[in-house]
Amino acid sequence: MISLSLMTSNPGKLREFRHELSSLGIEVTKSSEDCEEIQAETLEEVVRYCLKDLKRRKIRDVMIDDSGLFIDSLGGFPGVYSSYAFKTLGCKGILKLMDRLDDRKAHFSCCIGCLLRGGKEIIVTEGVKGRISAEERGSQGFGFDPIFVPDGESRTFAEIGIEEKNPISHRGRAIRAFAITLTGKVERTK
């Protein structure tokens, strides 16, 4: 069994990585372990600084997560900034900004980040692309998903349950394009 500890203080996003990484004999727990948060444009720039981070202090079997909500007609914002945009305004105060907006376009993207033994890295990023909706629905999953509703879906991810949303979210998508170069990596260095 391969054993990786995931930083993140979110539980929405440990259960995920679990739910989806069990069941491929890849057991994830919760690290221990800090990351600066850099300003940044990409979200793959914020995991790739945090990567030489972890370098440098000789962590290893370590993963990263930095997902973004990208809103066409707000110029991409929150994006990188998702996470603080959503302590500070909530699904409220987008939906407050959006209020006479008409382009209701936008996607999630997850950039995963991960620092095996050895040192080797992997990347990789994924996204799903879908519109805000016009309320507040559903009570579960976390963040943004209350008002955002994947292409092909009239339900929020809010409305979707772990076994339906992890196929199509950004994180599920990640998380399997993860597992797939995983699998490669570790056999590779056995």
The other form holds:
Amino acid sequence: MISLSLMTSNPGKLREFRHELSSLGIEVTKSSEDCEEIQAETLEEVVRYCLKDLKRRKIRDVMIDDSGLFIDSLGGFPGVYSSYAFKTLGCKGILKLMDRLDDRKAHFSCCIGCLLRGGKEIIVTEGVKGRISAEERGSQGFGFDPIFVPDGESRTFAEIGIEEKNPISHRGRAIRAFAITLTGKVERTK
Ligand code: IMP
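Go ahead and give the structure of the form predicted in complex with ligand IMP, now that the form predicted on its own is out.
Below, the chain from earlier opens the complete complex, with every other chain and molecule after it.
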């Protein structure tokens, strides 16, 4: 059994990691550690900075997830500011910003970083394309799930729920890519 902890205060992220990794025999606990939030231009920069910090503090077997929603007609906003934008504007504020915009294309991106015992690092980034809905729909998931409709769907992430979200989402894809790399790198405990 491999055991890793996830550094997050977001129960939705933790649920999605557990859902995807438990079937692979990877236990995910919640880490109480934290990293200083830096303002960077990409998700990967944020993750790399945090991994460096963890290394310095000798913290191992911890995963980090930095994600964001990028809206084409808003020049990629909120992107790396997604967490702040969700707290201040929320889904309603984003819909208001897009009130008269016809181009509703957007994508979610997720960068996962992990520092393993022995010092090896894994960094993977994956995304999912879609569009911003005209109104909030659904009650499952978290964050911007009620306003994001993935390509090939008519329902939002908040309407389809974790069983259908994980197979196609930015995070589900990143977690699976991460797991493939991990199995080749991990030093197994009993
Ligand atoms: P961070 O990764 O903790 O910096 O947060 C990024 C923000 O993006 C979160 O607060 C959410 O609002 C949003 N976000 C990231 N991933 C998802 C997702 O899978 N669904 C909905 N919103 C998300």
